[in-house]
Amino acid sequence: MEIIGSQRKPVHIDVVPTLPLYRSAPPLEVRLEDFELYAMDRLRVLKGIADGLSRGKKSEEMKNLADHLWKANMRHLDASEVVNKDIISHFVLRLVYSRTEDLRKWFLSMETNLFRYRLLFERPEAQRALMAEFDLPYRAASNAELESVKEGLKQVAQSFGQPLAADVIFYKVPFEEVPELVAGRRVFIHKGYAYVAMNQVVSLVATQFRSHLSKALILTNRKWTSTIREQEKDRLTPIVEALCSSYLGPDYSQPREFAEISIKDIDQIAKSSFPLCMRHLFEKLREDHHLKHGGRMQLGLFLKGVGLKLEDALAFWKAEFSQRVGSERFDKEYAYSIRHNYGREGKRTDYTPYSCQKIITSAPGVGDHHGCPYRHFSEENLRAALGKMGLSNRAVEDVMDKVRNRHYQLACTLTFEAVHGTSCDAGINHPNQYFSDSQKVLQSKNQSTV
């Protein structure tokens, strides 16, 4: 795969029957601007579908969910590029997310849940179809092997509510090969074999799609670190090494909703409606009148985003900082950082609040506020932090067991919705989103009591 620059050249490639397997790179030549905007509608695909597991969506929910996110983002305004686009946006992304072992695992399994959604859409003739790509090795059980596991067939079958059909094929299949079939108890098991009736080899596609993806990841991030990353450090590596983390939401570099915020009702608001990460942030600051540089640009461009004027936030940092350290060191040492997120200062840039991607994956150090609680506090400080929030115990041990897994946007979720008691469907993303999301919720119950 080629990247070019803006000139559009047109490329074709057969059209694919049924879905791609994603086997090798396509000789396509790709403009840069497709290579990343791809990448990120196809992102934006896996991480719709990482919330709905995460959420506990069940099965059918997640293939409903996996269809929507397909048709709202991989559309193309000439129908011809939507396989293209496809293809190309799975390989830029196997790129993104090769380069370390977390990385592989989610986009690995997110990729797979992805093909195996698509492919229960597919006719039971494509499925067979891609059975047969695979080359796989298993053979339909004889009628004298289904006679005697017949009971045991049936039992399966009733469990779902269905009859045995009659006709139904079954093939044998080692029972470690279809683990999601086994772990539903979907299938019969009888001497180490699992048999897997004709409208479940979905399974036994995408356990072998899965197999050949983690292959080529590592294939992949070889290439990667050998040749590709030196070669491209102008180009494409810093595209690659930012796509993993991107933040796909609006990036609140303006006020939205609720343009303006005033000193005086800043302890308020932060009580009410801050996240847990800038009030903390901002409870440090109360507390120490100072914060290292990590914590201010965390909170300060927070503090942008929500409607505090450059003015105000001038004030409001020096009340703090001038306890500390003077008001004559203020101005000479921290005015100018508050004005250059601004914009006002140095490349006159219009610095845009963190995201909580940026947020969780950044390494705050000893005597840091910044970073996210849900990643980086112990489980004692968080408990307290919740515990002091209003969060039942009930719903502290939700978030603990969403934090024990790595969810910590959930965990954000969860303490959202316990807060302000009501449902937060569509996830918390961003610190910003958080804030105008519960200034929302607190004018319309306001409302109602009038």
Second form
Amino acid sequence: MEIIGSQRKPVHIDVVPTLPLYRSAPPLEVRLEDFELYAMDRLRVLKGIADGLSRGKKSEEMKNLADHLWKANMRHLDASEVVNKDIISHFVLRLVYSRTEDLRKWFLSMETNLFRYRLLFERPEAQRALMAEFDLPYRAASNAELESVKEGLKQVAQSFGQPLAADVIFYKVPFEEVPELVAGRRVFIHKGYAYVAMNQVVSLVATQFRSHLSKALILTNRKWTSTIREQEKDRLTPIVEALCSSYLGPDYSQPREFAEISIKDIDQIAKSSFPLCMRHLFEKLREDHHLKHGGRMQLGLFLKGVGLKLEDALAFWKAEFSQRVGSERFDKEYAYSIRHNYGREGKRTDYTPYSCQKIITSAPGVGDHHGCPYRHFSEENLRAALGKMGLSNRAVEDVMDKVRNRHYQLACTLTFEAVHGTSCDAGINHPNQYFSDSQKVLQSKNQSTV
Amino acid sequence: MTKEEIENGTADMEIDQREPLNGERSELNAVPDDFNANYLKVYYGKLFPHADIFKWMSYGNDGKHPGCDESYFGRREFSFTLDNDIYLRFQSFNSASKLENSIKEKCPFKVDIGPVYSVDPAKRHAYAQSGNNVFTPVEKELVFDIDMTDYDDVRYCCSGADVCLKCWTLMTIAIKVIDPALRDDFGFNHILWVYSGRRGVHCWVCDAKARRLTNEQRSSIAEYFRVYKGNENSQKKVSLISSALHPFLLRSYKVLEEFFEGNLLSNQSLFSTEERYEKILEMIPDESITSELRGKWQDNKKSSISKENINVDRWKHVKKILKSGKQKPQGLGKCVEEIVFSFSYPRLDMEVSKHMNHLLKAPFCIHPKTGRVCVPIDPNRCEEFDPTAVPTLSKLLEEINMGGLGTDDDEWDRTSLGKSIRFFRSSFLQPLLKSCKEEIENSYNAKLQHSKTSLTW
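Output block for the form predicted in complex with its partner chain, input the form predicted on its own:
Let us now look at the entire complex, which starts with that chain.
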């Protein structure tokens, strides 16, 4: 790829399949401005996908979300430029995200997800063309072949509870190429060939994509550190480095009293000091402008424990809920229970914020976001959420290990330690403890750097 | 006594005064049942099919065709277990005679076959120095090992090292389930089943495609065959999804059911005592059903049903009640099948199959504890196989003695081993070599063609 000044030359591109595979930087010329802009547009798509995953969206939702994000951000006035934008933005982000292991991990994960969702939207012919690109020369089984193995295919589909759809496409693949499907008896095998259904093939292709990209990122990193960074130090390097840190958000650097918080600081504090359970609720509230009862209790009491005064709490919840239900309805239906939580209504019991034990044993249902993420999130969503909190690969694996062994509080403790870079010997057993410990750490850090 | 036997001192055994075991054996020929180095020496000298093993392991690379890889045989690892447990690994030989002489000289109690490596195993240290890790397995047959001791919890006739015709049925079942799957599902053709010498069977899949499988691919095949998961600590060890079975399991079930109902039920007396039927009742996750059955059977003790029918009858009760649909809660859907699978489905040693560098005992070895030869088994007639009738070392030596003076070659043909070696050659070795030669020729011609076309511009 050649980065040029402000002139633009028309470019001849070879025919590519609809989904580019980013095998190698194509001989395109890019304007400097586009270099940054294209990358930022793509970043919005990837970030949107990351958010969707951490919020626990299911496959079908994610597919549509990815499609929506792509259409919203990756368009171009000039139709012929759409593919260029796709390719260029990918390669620019490769530079940005190849530089540390955490960045590579995040980029690899989001790009593979994006690829997978886009692949699912492609026409079968395009999907087949892509398979060929990956040296997955799977031949679609002919009708005659399918007829002869029809009974077996039906039985296999039934064996994992999915009746065979009428016109599903099957690919005839040497069994050696699909070991996971063979091991799980998820395919019909005959005379050395496995009959792989379309949706199974998509997974295989995505896996190949991921493995190619993973190797490419390492190479890119080497090239970056050895030559490009120095060569481009006056031109591209500052852009590349800025792209990365602008994504991570501003530093939290103001010393605060941890006894009280005010709503104007609450977003920053949520990011830096809330445990994952509260962070999730908080973000959901910001996004949906609503939380169901369980979530209101868990988050509301937590905020009380954190030092949010009643007046501030009312203002905070009202600001959110009125966007959804209107301020009148808020006053009528929700304000009461907030005052109730603070002991100003009814029995006048001053309710205590929930402990980890209570939260872990709760049972969030459809539409709920309370509970303990380490217990209640799927592995995929939890990994995404932890990644978003800034945990390294190694730390995520350690946390997941605790989760698998059902030590949810230990998992949260490890997260705390990873986020704050200190050890937490006491272990986390209350969300408010997480918060106050976090504030202590941050405060002492800030004092020492002043 | 042959001249040779007098000269190498093996004549001693014939002077023994032991009681002949049957009237027909004359004292002159009788050989006491035993396993020792002297006997083995005769075996390796006259009976062990060295040339056939060499031909097999060469896979057509005998140097007769320009496309042959002359280094191939020399890169195969053999290992010898000698007397007093000395174990020699990474033995390699670059010719048939070197292999034969080494076996005759060292007289190993066991010969194992390992993988073909990237370089001659004897030279592996030289290559390790370079740090590129170029000493690595490149080919190995796909193998399976099924051992009777893995079935101890479902056989009552024997336990541990013992084996009889009754429990041997389990091995027959294993062959009848795995062999068709290897051929029909995976498309393999060159498959050798071998008696392990005591209480199990080995399977060698020798197609080129099989030899080149990676560990991951081998693992996937082993997993495809795995149904039994668990150990003494888990309650239910066979867990089939309630909805429907994979076609492989469906096909296998037909075989399992046939043998379970037609053979195992009675031969193992699966329901004849309380302890035994409780074991089966444990597999039914419905209290009301198990108490109903228990009640019925406790009453039956007093009735006059003959012992043979009691197992068949009680199994009928179980099937009827489980399939009746009276109460159809979750978990009962495939209960009958789970019971049948538990008692009869093959139990493979997963580790043996998964790794390319696993060493497995060579066919035609003698098992030190039983003296029996590890003979091939015909999968098409495996119901007829009788482990208790397999030739032993002493029997073979007797037969040699009875044969008197003869030519050195083909002495095996006049013994009970003859049948096995002939079977090995005709049904396994010859088709395999034919296919290998074709492959060597084809790939050689393809290379020629390619170099021709690439030179033309």
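Basically, rigid core = biggest C-alpha set you can superpose within 1.5 Å across the two forms. Residue numbers count along the first chain shown, from 1. What you are looking at is a predicted structure, and each value in this text was computed from that prediction instead of being measured.
Student: If I superpose the two forms on their rigid core, does the C-alpha of R339 end up displaced by 2 Å or more between the two forms?
Tutor: No, shifts by less than 2 Å.
Student: After the core is matched up, is the C-alpha of E380 off by 2 Å or more between the two forms?
Tutor: After core superposition, the displacement of the E380 C-alpha between the two forms stays below 2 Å, so no.
Student: After a core superposition, would you say D41 shifts its C-alpha by at least 2 Å between the two forms?
Tutor: Yes, shifts by 2 Å or more.
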